[in-house]
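In structure tokens, one chain follows: the form predicted on its own.
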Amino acid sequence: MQAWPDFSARSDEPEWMDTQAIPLADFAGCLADLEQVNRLLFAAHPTMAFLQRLTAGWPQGTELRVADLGYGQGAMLRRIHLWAERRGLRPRLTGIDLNPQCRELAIANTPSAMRIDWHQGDLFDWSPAEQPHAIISALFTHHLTNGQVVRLLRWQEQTASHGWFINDLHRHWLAWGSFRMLAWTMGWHRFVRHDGALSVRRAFVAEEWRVLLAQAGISDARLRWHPMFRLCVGRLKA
């Protein structure tokens, strides 16, 4: 890797999350650095925020439908059930994630109370029995390729009832190589520390989300910028 990336365009170098296997208790412990980025930065307030404006006025007692792509350990649905149970709804969340290793680890860690399913499989494989109210997803767009993301979208718009969210990186040299140093000084995990950094050169700009939104033929989407680097684009449905 160069010393100083091009940050142009987007890189097609492949992360090592999704090139190379390792053993469960390694991957384990991955996940679990990769939670503590993630809490580090308040990576998931942007998507909470998205639902709290998806559910504003619901009464008490409705069902909360949401799934989550790509969700690793399931630290984020287990913190929307929670989220949910204080609002007097009733969470029946769902994670579809392509990794086995990924699902063995969320049903370890998630208390068997929690109405979680946890599916492994490809998402456009997937058959909802019922719409989920909310499609989510964090940091799993920039591993997709443009061509992928325009059929992520045109999917969501289709399966989410009430709207959609993805929350992910803005490609800027100051993330790289802030996040380049933060890593190395916590010592996270080697593939936090690799794929991390490349996570920002393989993310977006502003302007490269206009052009796969009108590609998928969503006009009315939101895009904002959030701190720590955060480039989130999301629909909520009239």
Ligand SMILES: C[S@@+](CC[C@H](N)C(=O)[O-])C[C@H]1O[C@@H](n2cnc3c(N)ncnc32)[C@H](O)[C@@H]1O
Second form
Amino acid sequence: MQAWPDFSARSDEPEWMDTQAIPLADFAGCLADLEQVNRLLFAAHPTMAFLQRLTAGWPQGTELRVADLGYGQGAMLRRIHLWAERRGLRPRLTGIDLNPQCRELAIANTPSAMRIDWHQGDLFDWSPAEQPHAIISALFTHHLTNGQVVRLLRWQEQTASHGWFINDLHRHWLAWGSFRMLAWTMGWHRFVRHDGALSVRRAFVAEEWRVLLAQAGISDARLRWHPMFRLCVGRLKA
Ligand SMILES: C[S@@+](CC[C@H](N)C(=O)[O-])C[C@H]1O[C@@H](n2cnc3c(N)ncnc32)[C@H](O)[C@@H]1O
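Structure of the form predicted in complex with this ligand (previous: the form predicted on its own):
What follows is the whole complex; the chain from before opens it.
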């Protein structure tokens, strides 16, 4: 039985996903379960609402360039692709993920008609050929140190022409406890059970985001709590 953790500061315990190599079929099970968690907890809604705000008033046929950092198996970009086409926009989407198995699984899960560029590599080594309108991420920033988050915030601010949106977790004992109960009940993959609960402990509270934003020199970002313990930070440029 795990002792009650300390929620007063971010945990720096590494996630299994970042440190343990497992066969592709096993990892596929992990990412499929993570996708189920996201669907069950309506995780994509804040990001989709941000993109709706960002593209409000854009005429039909306009190109929409979005970069997704840490795409996992790519469900968010596939969702954005479907939404953008329904909305009459022309999606040009790029994902960046460190893990080569994520690229393999994202390609395998993406219909060939969706032309999404799945890039493998460290985000901090990536420079886009063309400026994205929006840079988004989900469950990604808690993988970084505070210093890396500040670097990321500055880079996003310089790189995205229209705005950026970070969708991550709120570090709270209730999120941790309820996720553990749900994950064990659902019998999710051992990585999802372990890393999901640890992700809450690695995540942020609002005051920490205010400090990180100030360190990055960003004064007008919007910090909002969304249901199911998502703490999201975004900025729409004028
Ligand atoms: C928990 S998964 C999130 C997947 C997906 N975005 C979601 O919401 O379910 C975090 C992803 O970030 C990726 N990642 C971690 N550090 C990274 C880095 N420095 N550059 C690019 N990707 C990174 C990992 O490989 C992993 O696929």
